[in-house]
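Okay, so here's just one chain, in structure tokens, the form predicted on its own.
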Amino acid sequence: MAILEVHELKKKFDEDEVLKGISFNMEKGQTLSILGSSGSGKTTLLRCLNLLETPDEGTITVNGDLLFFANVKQLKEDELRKKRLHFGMVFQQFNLFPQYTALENVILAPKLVKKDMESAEILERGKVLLNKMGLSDRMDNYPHQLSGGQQQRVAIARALALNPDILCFDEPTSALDPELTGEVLKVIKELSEQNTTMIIVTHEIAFAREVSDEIIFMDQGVIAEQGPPSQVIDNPNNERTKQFLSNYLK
């Protein structure tokens, strides 16, 4: 059974129809990359999946749990929070709390949400995750004492702290210098090799080709092309896909 099923997802902002009926499935352990020009709906799709935005129509199902269907829009905040736990979100701008250390940023959500876990267990898991990110010597540093790449790795550890079913990245390297991009992509690649289920919105075409099981190319709110990297990136059928890739693969 698919871990994620998205059916006919639609979203409008005023009269601007950003998502025009998005449907796709994902298997557990897969890495799915979403490509497309700015304004194609990639980030809106990601935000609708974890209910940071409320879709107008469609259904979202994770592990057989119906997260969203159009007739149930007025979810209470505690219900929303519970449904969002299916997803871990890593943002472009890291979104770390500046007043907390790296370790405190990672363990904050589990302390608030995981009532069945002891504080010592949460603390130990936070340390393990930061060590996994190569940050064992930066646990007590505040965000302003970390490089952009280190901050993004803290953000990845934080997203993993709640054991989400699916880890989502919204252009995770767009705020980083090219020199720092590699260290974040290395971490994502390692997660992919460990069969972490991931959705990555990215402009890093070569990286998407390398780590993805499946590629979705979005254009003007629809899925213009979908398939393995060998098809979508190396042998695209859609003219819009070809045009988009020609700007990146010169």
Given for the second form:
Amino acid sequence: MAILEVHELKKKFDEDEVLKGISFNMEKGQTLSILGSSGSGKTTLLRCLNLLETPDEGTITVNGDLLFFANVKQLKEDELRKKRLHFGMVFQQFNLFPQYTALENVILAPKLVKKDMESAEILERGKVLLNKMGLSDRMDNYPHQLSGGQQQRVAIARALALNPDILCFDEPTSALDPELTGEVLKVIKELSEQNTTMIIVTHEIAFAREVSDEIIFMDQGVIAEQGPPSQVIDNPNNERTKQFLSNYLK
Amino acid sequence: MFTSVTISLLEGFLGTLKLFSLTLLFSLPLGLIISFGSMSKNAVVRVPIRFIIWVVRGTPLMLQLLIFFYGPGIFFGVNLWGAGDSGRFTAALVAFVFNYACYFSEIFRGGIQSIPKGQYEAAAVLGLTKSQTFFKIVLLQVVKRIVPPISNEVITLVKDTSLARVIAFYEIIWEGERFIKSAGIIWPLFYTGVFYLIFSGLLTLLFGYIEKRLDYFK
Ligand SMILES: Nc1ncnc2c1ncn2[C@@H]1O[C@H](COP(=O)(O)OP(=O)(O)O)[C@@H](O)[C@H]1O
Ligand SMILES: [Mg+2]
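Okay, that's the form predicted on its own, but what's the structure of the form predicted together with the partner chain?
Now the full complex is given, and it begins with the chain already shown.
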């Protein structure tokens, strides 16, 4: 059974239809990358999955649980929060909490949200995650004492700490200096190899090709092409995909 | 002579201190409430509040003191403030609280609105409630940003309390000036300045300390 089913998802901002009926499925443990030129609706799609935006139409189903359908637009805050926890989110701008250390950033939400977990256990898990991100010597640093690449890795650990079903990345390396993208892509690749279920919006075509099980190419609010990297990246059918790839691969 | 002047001035300074501290006590929370009103999505709430803030910040405190003191009697024929010194104090306090709450509200609004949207979104995707987001994420960042402007206002307030003498509120300058008439000496008036300097100096140190304590994050 698919871990995520998105059906005919639509979203308008005023008169501007940004998502024009997006449908796709993904399997547990898969890495799905979303490519597409700027303004094609990639961020909006992730934000709809996280319910940071309320879609106008369509359904989102996670693990067979109907998370969203258009008739329940007025979700109660409580339900909304529970539903959001199916997804983790890593933002382009990291959005770490500046007044907390790396470790505190990671354990803050579990402490507040996971009432059933012991705080010693949460702390231990936080350390394990930061270790995994290669940040064992940075746990007590504040975000402003960390490089962009380190901050983004903390943000990844923070998202993982809540054990989301699906981890979403919105251009996780776009705000980084070129020499720092590698360290972030490396940990994402490791997560992919460990079969973390992930949706990655990225402009790193070579990276997407390497780690993805599936690629979606978005164009003007629709899925223009979808398939394994060997198809979408190496042998695209769609004219827009070809054009986009030729811009990026020179 | 010096001792007796010091004692009288201390008494006057007590009046200053009382007005100062009670103004802060009431205007800071009121300012926070007004700032929420001024950010309300509902125009019926927001527009009048912004208008009042504009009027209060755009006119002299001296004028507001006079209007608050004489207004109720002249317009409505009621003696709202009660008789004598305590009545004057109440009127002065109300005017000061109202005035400073409006100034503080603008500082709070600036502080709250300067928190990037990303902080709220990060908190939301981590499943935090609205109140957890405010108290655990937003509040301290706001505090850090507003300490310097609040510090300015508070030090201005120390000196502004002297304006209350316009409605014959008894404070330190009033006391110092008395010696010109009674003893023909002016140095007590200069001496009052020392009180202000020491007090605002202490406040500067206090706020400097708070700023330092919040220096650990950016
Ligand atoms: N909150 C919003 N209000 C109005 N328009 C928006 C909003 N968010 C995004 N858009 C518009 O939606 C379109 C798609 O944006 P986005 O999802 O950010 O694209 P991408 O991430 O692929 O670059 C853009 O034209 C953008 O201007
Ligand atoms: Mg985007």
